[in-house]
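Take a look at this single chain in structure tokens; it is the form predicted on its own.
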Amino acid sequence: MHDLKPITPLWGTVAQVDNIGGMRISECPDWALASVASRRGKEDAAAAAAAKFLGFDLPDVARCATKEPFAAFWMGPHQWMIEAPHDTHEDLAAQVTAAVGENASVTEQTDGWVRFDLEGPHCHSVLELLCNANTRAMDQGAALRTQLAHLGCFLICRKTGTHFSVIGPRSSAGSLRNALITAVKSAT
């Protein structure tokens, strides 16, 4: 029988944690993730489905809605990215799929990405660096998708100015905590 262990995306066993200049960077390894894309026709009946399920409707264009355990966020027309606590919720994509039937398609993608946050006064000199997303006008809620050190990552504002994840590959882990950190010794 196999031993396997788990690793986090920086290849550690636990979740890599950085404080500098009153800004912290954290790798949060602890969250589920399943996609959501309706099918053709069955738009309202997915979205429906998945308020259901969630106890909250999936958030507009550019948007993140939260209700513990879960939060979604949009990532284009009727589509979108569940997360939920991976303790407790391992089979995300197959608790999904149950709740929206034929109505939509999902797919797991907890292996798929990386989930940094990053926390602290300095988060809109860090992100002005790093990418071209207004975040001074991100309010807590907003989610995006932007290009972030030359990788497409998506970016979400949890509490408005002092708080964002930064979601990307998990195959670029290294070098995205690398432009964090980078970005924010220039900025503090």
Given for the second form:
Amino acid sequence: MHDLKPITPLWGTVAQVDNIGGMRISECPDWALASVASRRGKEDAAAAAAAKFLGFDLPDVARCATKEPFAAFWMGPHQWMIEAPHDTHEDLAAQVTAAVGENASVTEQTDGWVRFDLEGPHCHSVLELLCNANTRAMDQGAALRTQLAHLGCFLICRKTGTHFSVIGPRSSAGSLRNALITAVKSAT
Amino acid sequence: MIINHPLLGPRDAQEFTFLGSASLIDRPDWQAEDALEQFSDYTYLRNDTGGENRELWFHEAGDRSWLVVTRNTFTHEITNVEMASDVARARGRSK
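Following the display of the form predicted on its own, present the structure of the form predicted together with the partner chain.
Below is the entire complex, every chain and molecule, led by the chain shown above.
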């Protein structure tokens, strides 16, 4: 029998957490992800089916909506990413597929991404060193895609000013963490 | 340079990549009698005009939508930005 043990995007057995200068950078491996893209002509049916499954409406352009256990953020026209706790929703993509049927295309995304949460009072100073997103204009629930350390990442404001999630490509998790740590050290 | 994205508002041009003339949207019908000639023109012939141009830009580091940007190549002034999907559908394309 193989003895396979899951590892985090940073190759650890537990999530990496760094506390530097009053800021906290935490690897968040406990989230399952699935993307939903509504099919042309079925946008309304897909939105209705997704809302029934999630318990809330899919968010508008550049927004993130949350109601436990789910969160959903806008990725592009007619495209959203759904987040849910991995422990209870490991088969998130299958659940969403069953909910939306032929109205949308669903893709498993869990292991394609690494999520880092950046928390503390200096979020804006850190992020303005890393990307050209206007983070000071982002309130709780704002979500956009931008480039951090040459990587296409999603940036989600979980709490205005003090808590942001950076969701970037998993295979570049180490580079992304390095960029975040370097920026935190510079900004604090 | 700032591109005023129709959905996301003003975004840095650094986030976009440039493809070329928006005339690429008008892809010839491959089943036409003179398809070879049409595709030859479509692929190789461009009017190299300065001034106001309609161009295709891709929001690669953003929401990954294609845009038609009307830009003056002498001044870099951008006068209009549209979703390429809207432009294509308005011109009779199905996708």
